[in-house]
Structures are given as structure tokens and as C-alpha cells.
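One chain follows as C-alpha cells, the form predicted on its own.
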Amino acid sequence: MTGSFYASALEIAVSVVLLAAMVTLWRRSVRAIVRSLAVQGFGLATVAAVLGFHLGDPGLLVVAALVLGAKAVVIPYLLTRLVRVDPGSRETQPLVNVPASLVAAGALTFLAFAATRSVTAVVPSIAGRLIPVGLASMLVGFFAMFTRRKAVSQIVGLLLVDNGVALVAFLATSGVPLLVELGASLDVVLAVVVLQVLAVQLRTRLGAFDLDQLTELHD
């Protein structure tokens, strides 16, 4: 692989990241959200072939195959199902309403720039340079959680930080050890698969996924 043709291949794989976590922010139905966190996943995975081609490390392949099936196939089809069978699957009313929220996502980008300066000091390469748009990324994520009403949204915004926890370690390292990624991977989708069931479970004793919905019934 070339150097300028590694340069955009691992670009374009790290803007698609960071753009499928914006588009999170942007779209107010569930399934849409949905969506885009399986192209982030489709995009982290690029990720880790291009790096794995680069480098000709196998092991890093059977990382990117590893990440395509978890993250990009397995856990939006879980979520899927667990969206089908709540009929008001939309972001009505967001703590903060979808322009603030691009708004704050351009902000925390600059923010993830600004904090790793001198990260990207000490890793001066390629993949280095890119590690600010894996931080941004886990900070949009962490920015859904605290904003959004329903519950797979903010099942969403975990994964997003998640996919951005592994962005910056792909980056920084050029990949992580397979047995770590595996074990990472299988834990994210055994969160999912528990999650799945406490909301359907939610859904059928009460009806509901909203969170302030949830929290009236406690109180």
C-alpha cells in the first residue's frame, strides 16, 4: 500500500467514524441513530484494515473482520430489535435540541484537538495525527448519554464511546493485541444482549422507554 493511498484510506475511515457519531446528534429517530453507530462501526473497522494492510500484520485483519461483525452487524441488529418494539421511537425532546447539539459536537471536536496536542507531539505519524478525532469521538458520545430521553439512545452514546476508546488505540498502537480486542468485543455485546432484555422487560411491565417516563413511575 502507498503512502498517499494509506493516507486517505485511514482519513476518510477516521472522518466517517467521527461523522457517523455527529450524525447520532443530528437525527431524531431511534432507528436512524441506530444506523449510523453500524456505519461507525463499518468505519472503525476500515480503520483497523487499512492499518493491518499497511503494516502487514494478519493479526490486525482478523481484528477489522472482528470489529466489522461485532460492531457494525451484531450489536445495530440487537438494537434494531430492541427498537421495533417500541412504537414512539423518537428523540422528541432532547435535554438539548439538535442544533446546540451539532454546535457542542463542533465544539468538543476543537476541545479533542486542543487537549491532545501534545499526544500527537510524541506519535508524530499518520495514524497519530488522527488520534484527536478518537477522543472526539468518545466525547460526543458521552454528550448523548447526558442529553438524550430514550434509553437505546443512550445505549448508543456508551457504544460511542467505546468505538472511540478503540479508534484512539488503533491509532496510537497500530492496532491492539487480538485476545484483548475479542475480549473487549464479546463484552460490548453481552452489555447489549443484557440491556436488550431489561428493556423489553421495562417495556412490557410499564410501557415505556423514555427515562423521564421511568423516573415518574418511581417516584
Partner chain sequence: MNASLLAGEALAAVVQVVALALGAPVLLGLMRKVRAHFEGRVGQPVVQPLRDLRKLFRKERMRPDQATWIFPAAPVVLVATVAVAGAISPLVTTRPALGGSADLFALVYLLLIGSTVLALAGMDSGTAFGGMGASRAVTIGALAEPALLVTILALSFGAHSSNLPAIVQATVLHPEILATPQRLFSLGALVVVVVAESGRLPVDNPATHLELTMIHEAMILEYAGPDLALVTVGEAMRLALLLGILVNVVAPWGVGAADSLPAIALGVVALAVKVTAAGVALAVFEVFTAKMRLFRLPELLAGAFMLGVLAVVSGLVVR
Second form
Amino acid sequence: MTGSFYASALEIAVSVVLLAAMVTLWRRSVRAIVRSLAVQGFGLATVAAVLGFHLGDPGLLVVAALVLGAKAVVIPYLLTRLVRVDPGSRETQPLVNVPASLVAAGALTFLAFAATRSVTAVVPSIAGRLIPVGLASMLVGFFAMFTRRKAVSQIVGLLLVDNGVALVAFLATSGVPLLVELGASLDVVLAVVVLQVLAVQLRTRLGAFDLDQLTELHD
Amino acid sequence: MLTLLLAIPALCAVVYAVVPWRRALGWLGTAAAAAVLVLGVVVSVGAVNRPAVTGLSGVLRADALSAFMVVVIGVIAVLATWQSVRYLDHEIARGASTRRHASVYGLLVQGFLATMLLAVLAANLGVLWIAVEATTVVTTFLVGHRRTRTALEASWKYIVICSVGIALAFLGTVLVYLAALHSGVHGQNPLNWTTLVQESHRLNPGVMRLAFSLLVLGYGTKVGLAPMHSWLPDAHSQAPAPVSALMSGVLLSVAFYAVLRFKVIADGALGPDFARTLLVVVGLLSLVVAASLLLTQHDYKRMLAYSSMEHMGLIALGAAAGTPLAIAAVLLHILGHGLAKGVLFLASGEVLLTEGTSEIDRVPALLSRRPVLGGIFGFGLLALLGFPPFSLFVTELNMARAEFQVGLGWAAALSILCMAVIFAALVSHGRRLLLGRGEKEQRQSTARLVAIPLIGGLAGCVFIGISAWPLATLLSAAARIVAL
Amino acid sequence: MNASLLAGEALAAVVQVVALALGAPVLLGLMRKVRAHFEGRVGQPVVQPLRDLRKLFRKERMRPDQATWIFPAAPVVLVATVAVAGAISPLVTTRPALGGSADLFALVYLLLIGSTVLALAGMDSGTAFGGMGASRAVTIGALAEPALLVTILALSFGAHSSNLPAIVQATVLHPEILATPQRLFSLGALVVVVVAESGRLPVDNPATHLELTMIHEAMILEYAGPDLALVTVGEAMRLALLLGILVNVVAPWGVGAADSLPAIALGVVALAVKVTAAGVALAVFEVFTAKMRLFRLPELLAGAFMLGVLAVVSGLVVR
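Give me the form predicted together with the partner chain now, not the form predicted on its own.
Starting with the chain above, the whole complex follows.
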């Protein structure tokens, strides 16, 4: 893989991750949000694969396949099934309207740059310069979790955070050791399964996936 | 040996998954917990003043600190699994649970134990993270086991907030890994704790500062430290009593154990001040939040949950001091708090079973109506408040002493102020719950099976408070690992 | 600068304006034809807009009684600003006359003068629909503007200049910057902005006859005869100009650097091909798109803004 091709392939894959994160704030249709999550998973897997080819590391290619399977196929599939269970939750009603969310996401992106200065200073490579993007995706995920009140969109927010962290891991350290990556992916998939089951149980209790009804426990 | 330690609860979980539920099977979990405790003692004896034991081709590793945590897990697990039998009996009897649910409960509790053991035995900080995340996944269904609306709400909040927190901790772990790679740490695994401690002085301070902040925030979520504590009262109040006991008594401390491990690395890379400042801030913040919310509490399980938050804040302050004395006190406090809080949650579960409500004002005069249970609850509260001869008195005193020694006197003073508020709050709530005149004919006895482990737990708390003899060498060995 | 070069540049500028003026109505006709084809109709001939214009120019001048001088002035201003913008933009050559003044910011506000005057004229006519259309058009313009400005900022990173000919030239010299995320994002943002500014679906339906959903058509409802012809020409030229700039930023091939006659001829052909392709693509897209609710438009344009921000961000990262 030649240097400039590597650089632009990596840049584009990383941009796809960030773009997909933004699109989850932009779209209202839950299905579209889940789709863009799948796209983000695909972008993440591409990042791993590009790095793997560049470094000649077969372990990273395995990780890429793993990420592709877990985050671009299995998890979106689980979420799609969840959407199908409840036709009433096809659209999100964000607490913060879409344009304001997007402006906030832009601000968060710049914040991510400021916050990672100490890290990017350590990693002078092309990949290292892209680290803030991972943090930005993470912050967008937080934002989505705080402002979206549907169960599915909250799960999506959680996964955005997770993907952002994974992206930082790939870019900063070419991925954590394989054992850790395996365990981490398994944990994430299991967490999504648990969340899915919980969401279905909640729906049978509340009649909707609307988390605004979760107000009984407070001080 | 270490593999066996993990295999016991894992095998027990498999049994629960395969064999259909019957009552006797409930005691199997207790047996497994007891076996873990025994093995934990054996490992402790082996770990004192000797190099760390490793297992499973280097994935597992036990030094004095790990061994101590295994013992803590074992002790509380015995109490909790003992009480689980009664909880399941009751749930099945009133038709709220089927036999299948009981099996799932047994399976998840054993899985919970296994993941906690993996967390404290992990040699690799990545594996530690996986294990702590796995505890969240496993316990979510335990929190929601009663499947009421509030229980589901609590478990949703629990998994969402904790997953976010733990994602931050993963980012922190990744950054530590980055710092390690960048400083040229070699060896087959740069995430191994021992390697990292040896090389800690070479780690990039800028990266480590960000990393440790994220780790404290992330694992702090699972410890129940402010500002990401909001899941804690909900989950602890809604979970079945034995699960609350395990979560409050050990899970919080296991998460704090992760913070302690990283603190050693951060101290090496940044000097003691950074970690100290951070821990003082989160510790004091947690104390203030706990104190303010305890004042107006109406629910005795939530009251206990906020008290856990208070004690985690105290432990964070103790760890901030970081002297050997302080760390030994922190560890003993973990055990003492685990015992007292475990007993209290189990007792509160018994109260909930018989009284049917967790509101303080609707359970008056417990002491006169149910002397044994009320007595246990009362003594448990006294232990929690740090009365001698309970061990929490000794440890709180020593932590405060250590804080004064390292110039954290102001923090100690503030913490004592918060504790005074909490003292007043708990005494007033306890008085409403326990004292008063009950109707004579309502007087009930408490099943001996229930009372024995609870009284045993309180006795243990007194015993380690009077004489730290069986633990002294283990504690000092463990403290040397973490202390500055 | 010698005289022949100056003459060449002047020639190029004249060619650009003429090509725009003649080509734009044909482009409009082509897009209608494409749409008709997909809807299973035969449709009008491609040159029908030109014939309509000829007819309109021959008609009598009709103006509302209450209208002030703004109403007749607006079409002239519109056409004039678009023609100037067309003359200085790098459409067939990267070195049009006065290309040095074709700063993107200047271009944007030059085009904005036309839109603003038209909106004023819409209100000047004194009818309800005129005012409504004007208010809607201004709303969309105001929302599109931040997106456009951020996008221009991102585009200027590659060329170290916000001068449009310089940007196009830099792209000709270094085609690899086309594959950078910042260019891809800015392209996405530009497409949305161009669609919004030229009043196409899903922002506005140019073929609507339902006054309540109209934006642009409502604004010019009172125009008739030669005035309407001018407005139509101006609007068509603006669409063609925006598409032309867009294609030259994305695919600057065939844009000559020399001002010789063959180079200009080649440039005109290349421009015609590319703009036609872009127009057909836009028309096809419109066939499959429904008009968006007006209240959802801010979200669409915020999306464009977000893309612009992303473009800036990736420009900062990649450098």
C-alpha cells in the first residue's frame, strides 16, 4: 500500500465514522439512524483493515473482520428487530431540535480537538492526527444519549460512544491486544442484547419505548 | 489454583443452567461461595510476602491485594448466596417467580461472582476492563429480576449509565496503552500491570493525566462516585436484597480496586499530587451528595445505597492520602463496609419480604415487633456509623489520621463534617424505623436460618475491628503494593 | 500584461456570459424533458424555454399599480448581477477577465444581491403571495448562508485562497486533493446549498401551481411579459452558473488555462457536457424526491452546515 493511498484511505474511512455519527443527530427516522450506525461500524472496520494492511499486521485484519461482523451486521440487525417490535417509535423526538443539535455537534468536534492535544502530540503519524475524530464521535454519542429519549436512540448513542473509543484505540495504538479486543467486542454485543431484552420488557410495561416515562425513581 | 478459583462459580453457573431448579440447588451457590472463600484464604496465605502467583498462562495473577479482594468477595458472597435461598423460596411461593427464573437468578449470581473474581485476578488491565464491563452485563438482569416497572427502570438506568462510564474507562485504558507503547515498553504484553508499574516513570505525563482522569471518571461510575452516581440508589433499591448486598458490599469495591491499580501507575508517572487531587475532589463531592440526599430519604433501601456512596467517598479520600497506613485502612474499610452493608441489605430484604414496603414511615417500631431482625438492623446501622467496636470505627479513624499526616487535613475536616450530617440523618431515620411501641400480638420471631449469617457477619465486623490479627500481615503486604 | 492576453481574457468572459444566457434556458428545457421522460410523457421540446422567452419579450409590459421603482428594477439587477458573476467565474477558463476579483465570498454576495432585490420586489408588489414567497425565500437564503460560508472556508484550505479561479487551478494541478474528506464533505454541502439556492426539489418545487406551497414562484407571481422573461432568464442563468461552479470545483477537467480560441472552444464544450450531466442528474434526483415540509428545511440546511463544519475539521486535521 503506497503512502498517499494509505493516507487518503484512512482519512476517508475516519471521516465516514464521524459523518455517520453526525447523521444520527440529523435524521429523525430511527431506521435511518440504525443504518448510519451500521455505516459507522463499516467505517470503523475499514479503518482497522487499512491500518492492518499498512502495518502488515494480520491480527488487525482479524479485528477488522470482527468489528465488521459485530458493529456493522449483528448489532444493527438486533436494533432493526427492536424497531420492528414497536412501530410507534419510528421517529425520534429530540429534546434539542435538529439544527441546534448539529451546531452543538460541531462545537463538540472542536472541543475534541482541544482535549486531545496532549495525545496527538505523542503520536506524530497520520493516524495520530485523526485521533480527535474518535473523541468527537464519542462526544456526539454522549450528546445523543442526553437529548434523545427513545430507547433505541439511547442504545445508538451508547454505541456511538463505544465506536468513538474504538476508533481512538485503532488510531492511537493500532488497536488494543487481540485478547482485549475480543473480550471488548463480546461485552458490547452482550450489552446490546441485554439492552434489547430490557427494552422489550419495558415496552410491555410502559406500552412504548419512550424513556420520558421512566420517572418513578428519583429523590 | 487461580484457574480453579474462577472455575468454581463458572461450573456452578453451568449446573444452574442445565439442572432444573429445586430448593436444594440454592445451597449449591452457597457452597461455591464458601469454596471461593476457602481458596481465597489459601491464596492469601501463599501471597503474603512472596512473589505474585500467576495462572492460566499469565492471564491471571494474584498478589496480596488481589488475594485480599478475593477474600472480601468470598465473605460477602457466602452471606448473599445464603440469603438468596430464602429470597427465591419467597418469590416462588408468592408466584412472582417461576422455577426458570430461579435458575436464571442462580446462574447470574454465579456469573457475577466469576466476573468479579476475574476482575481482581486479571494480570492485564485490558482483561480487568472486560471483567468490570461484564459485571454490568451480568447484573443488569439481576437488578431487574423482580421485573416490576421500577425494577426495569432501575436496570435500564444502571446499564446505560455504567456502560457509558465504562466506555470512558476503556478510553483511559487505551491511553495508558498508548503511553506504554510510546515509552518503548516491550515484552509480550504492554498492558500487564507489573510491566506498567515498572515502567511508570517513563510514561508520557500529558497522556497519563488525561488517561487517569478518564479512568477515575469511568471506573468511578461503577464505584458510585459523584458525578456519575445517579444509577446507584435506583439499582440498589430495586435489586433483590442479596444482589444489593453483593453490589454494594463488593462490586463497588471491585471497581475501586481498578482505580487503585491505576493509581499506582499514575503515581509513578505523575507523582502523587495528581491522583491525590482528583480522588479528593471526587471523594468529597460524593460525600456532599450523599449527605444532602440522605437527609430527606424516605426509603430505607435507598438510604443504605446513599450510605454506600458515602463510604466509597471516604475510601477515595483514604486512597488519596495513599500512605501505607491509609491504604491498609482503606482495604480493611472495604471489608468492614462490605460486611456491615451486606448484613444491612440482607436484613432490609427480610424486612421488605415481611412488611411489603421499603418506606421508612410504614415500617414503625421494628425493634419491638421483631426484636432479632430489628436488633440486627440497629447494630448494622451502628456499625455503618462507625461506632466502636465495629471495624469501621478503626478504619475511619486511621484514614482521617493518614489524611492529616499528608496535609489533607482540610479534606478530612470536611469529610468529618459530612459524616456528622450523615450521622444525624441515619440516626433519625433509624429511630423512626426501629423505635416506638408495637402491638404485642404483632410480635414475630425471625427464622434462625436468616438470623445466623447476619449475626455472624456483624460479629465478623466486630472481630476485625478488635483484632486485625488474621489479616494484619496480608493487609500490610497489600498496602505496600499500592502505597506511595 | 500585454494586449493580446487582455483581449483573450475579455473574449473568454464574453463567451462565458453568452454561453450562460443561451445555455441556461436550454438546460432548463433539458431538465424538464428528463422529468417528462421518467414520468412517461413526451414533454416539451428542449428549446421550449427559449421560445417562451421570445414570446414573453414581445408581450406588453404589465405592472401592479402600487409597485414602486423596485419592481421593474429587480429583474434587471438580477440579470446584471448573475451576468457579472458569470463573467468573472472560472467556467471555461481558469483565467477569466477580472478573475482576481472572483473571490468566493464576493461571488456569493454578488448572487445574493439578485435574490435580495427579487425578494424586495415580491413584497413591493403588495400581494399576499408575494410577501409570503419573499419571506420564505429569505428564510431559506439565511439558513443556507452559514453553510455556504463554512464550505467556502473548507474549500479555501486546499488552495490557500478563497479565490475561485485559484481553487479550480489548484484542483487542476493536484487532482489528488479531490479524494480528501474535506473536498468530499464540502461537495455534499455545496450540493445541498445549490439545490436550496436555486429553488429545486426537495426545497422548492419549480413546477408547482399550488400557491400555498410555492416559495420562489409565489415571489414572482406578479411579473408578466418582458419582466417575467428577465426574471426567468436570470434564474436559469443562476442555476446554470451554480452548477457550473460546482462541476468545476469537483471535476475541473477541460477548464483551459490559456485564452486562445481553441482552448476557449474546448472549455465551452467541456462546460456544456459537465453542466448537462449535472443538470440531468439533478433532474433525475428530483423525479424521485418529494418536496420537504417547510418546517423541516432548517434540518436539511443544518445538515449542509454540519457537512461544511466537517469539511473544515478534516481540513484542519489533514492540513
